[in-house]
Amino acid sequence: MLRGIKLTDEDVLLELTDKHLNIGLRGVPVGTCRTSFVTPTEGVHYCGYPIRELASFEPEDIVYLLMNKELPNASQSQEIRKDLASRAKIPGDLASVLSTLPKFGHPMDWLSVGIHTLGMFETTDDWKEDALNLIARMPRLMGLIFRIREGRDSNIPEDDTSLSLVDRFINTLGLENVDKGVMKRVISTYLVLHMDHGGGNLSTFTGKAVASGKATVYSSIAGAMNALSGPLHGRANQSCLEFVLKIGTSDTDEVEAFVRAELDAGRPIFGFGHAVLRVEDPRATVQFELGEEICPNDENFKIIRTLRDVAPRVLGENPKISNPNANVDIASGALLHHVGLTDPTYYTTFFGWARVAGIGAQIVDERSVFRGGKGVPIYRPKYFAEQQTLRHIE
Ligand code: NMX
Ligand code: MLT
């Protein structure tokens, strides 16, 4: 028993073998997490609310919830919204930073590098200050982006500060023609249902590794980004409606040649797979049940809706495969599609906006409350070496 917390045969292992080395950690208890915690068959919770119920909330409230590990009153509420509108403005000119970038760069490139950018503009030796400055300024860093590298104006107003954070990314983005609405609501349960999955999840671990060197909030974040932008983990996104706009039918048949040409020619079937959950995600579930109501008839959607049900049956052919079901990142990029934002280059970086809310809460409670707020010593794990003859130079 560790606090309370009953450690089951699945979560630990209690006789290290060989077998358990270079396996990328699976299972191999590392520590506690105060946020979020994942289970195989009901996904994420936050602070214990199983997604599903949290998925239409405000991003504001659940970063209230992550960050206070409570749900915000109505005064509360009122409250993280004002706090987090009095932190918006950027402490020197990010445009001009961002518009000296390769425009052929990726864009969780430029996320990654913003990130470290607003970090040398300002960092306040204050864990939980720099972590919510950092999430009230990632709307603007966000539009900016896509602005910039499209080529647009970027000299533009201030964000206005009585909005939200959607809001704020939606009018400094400034698309014209599209459902601003809809949009809204797509990255409000974007945003919600990507912010935090558990401690161990690659970027949040690799966010937290930095942070235990006493690094800033930024660099660390920062970090988090460039492991978040692998394919095998938030990237999978962007693959996942690349792949989409490959097949370009929703015929079964067709969509079933499509997976198997993919799996023998050693290509992962992005969207599908995860290394806790073994049944669909909820996550993607939740953004099902959205694009049904919003764009039942979408050609992307229908795609998908097809992929939900072939990918699984082939992956279950193979028994290596833990998990053969639809991840999160199979609906969101049909979802993103849908309203305007097309490019699925720029699917990892809502995710990345989304993960800087638990990654954050996650660094503040390792730094500065775990311990007795002493915090959580410099990650260290042990390594054996493979070469073990000790080796002289003749
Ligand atoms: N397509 C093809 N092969 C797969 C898939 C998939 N969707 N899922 C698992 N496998 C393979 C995996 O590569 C591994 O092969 P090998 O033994 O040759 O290394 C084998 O099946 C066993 O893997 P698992 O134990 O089931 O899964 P693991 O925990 O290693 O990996 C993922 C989890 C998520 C990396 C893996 O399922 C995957 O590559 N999925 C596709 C990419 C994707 O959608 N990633 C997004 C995950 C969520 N996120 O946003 O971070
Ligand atoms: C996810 O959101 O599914 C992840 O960050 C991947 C994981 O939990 O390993």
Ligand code: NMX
Given for the second form:
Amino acid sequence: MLRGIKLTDEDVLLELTDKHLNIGLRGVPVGTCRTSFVTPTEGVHYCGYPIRELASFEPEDIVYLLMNKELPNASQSQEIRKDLASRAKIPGDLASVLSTLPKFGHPMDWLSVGIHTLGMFETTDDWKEDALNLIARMPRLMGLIFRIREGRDSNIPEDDTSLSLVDRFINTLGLENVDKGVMKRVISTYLVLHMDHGGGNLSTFTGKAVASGKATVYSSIAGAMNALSGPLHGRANQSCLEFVLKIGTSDTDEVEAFVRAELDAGRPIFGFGHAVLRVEDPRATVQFELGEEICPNDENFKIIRTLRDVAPRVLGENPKISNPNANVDIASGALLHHVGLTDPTYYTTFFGWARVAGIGAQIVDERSVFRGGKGVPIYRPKYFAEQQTLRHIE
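Could I have the structure of this protein in the form predicted on its own, to go alongside the form predicted together with nitromethyldethia coenzyme A (NMX) above?
No partners, no molecules, just the chain.
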């Protein structure tokens, strides 16, 4: 049995016992976070603002908020755009590096390699400078990953750094027969909704832990992307759209029969539930509202609209499920699919693109702000040896 250890501040009193071992540190406080927090009724807040109030902002303004802990005024909003534009040019031939990667590799692996490559091209060893440089270069990296994996690596347009972050991605992506204005709205909203989510989610914690050993921002965020790529974390949004496509109908009775059959088979119902929230995720609500505006008759959107009604009712029959409501993943895939991004294997890369800003801001805080600027020490949680008989070599 562990000896009780009390950790206290104004809000926390936790006695650690052996029940806290081997549970993935769930609920065990390890630090503070200045960029965001999550409440059971309003979901994620960025620097104190509920996410619903921020959903219509441009991504550049939320980057400013996460880095500076306040929303920009009109002058500051223009300045962050100019600043990111000045950092956007990639100091090396990224396309040639990406073209050597196996086309069958998952896009998240490409994203990790791409971020590492950007770090090898240039690292300033200034935490904030490198974080902002990476944020500025992500749209080009994302567009190149799409084009090169898909064999569209000829006639790639120049990166017009005068454009917004999302417009630069759309310009590099170069898809034809799509409504670029609607695509921009969907991607901009997606990025804002996904930029941060507290300090203890797997990818954020991983990125900060890697940075605590004084690895570069690029190595740290590449590590965070690797953590994000798993099916229990970021890749859930890919699984959710695949789940929707598998349903294939918006008929209420058929959707309910499908959900019950999945539960009977012991398979997950993607897009529902949340570790902290006890209501529908406000990020899901925002995306449903956007979908009702731009694509109410899209077949996949009609399916998730039906799921939004059916799944919580069916899941709510299980008293062990504390939150059967829709989460952020339920709608994002349907919206991305609607605007022409139809391959769900790419969806987690958008999650990663968004989270670079939040993780980057948290790394900057932990490395150069906390403890009077000394930074958080290297992460080294305590592990206890299992009870074993002592042995000696005869």
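Predicted model only: the values in this text are computed from it and were never measured. Residue numbers count along the first chain shown, from 1. Rigid core: the largest C-alpha set superposing within 1.5 Å between the two forms.
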Subject >> Core-aligned C-alpha movement of residue 155 between the two forms reaching 2 Å >> reply: yes
Original post:
When the two forms are laid on each other by their rigid core, does residue 167 show a Cα shift of 2 Å or more between the two forms?
Top reply: no
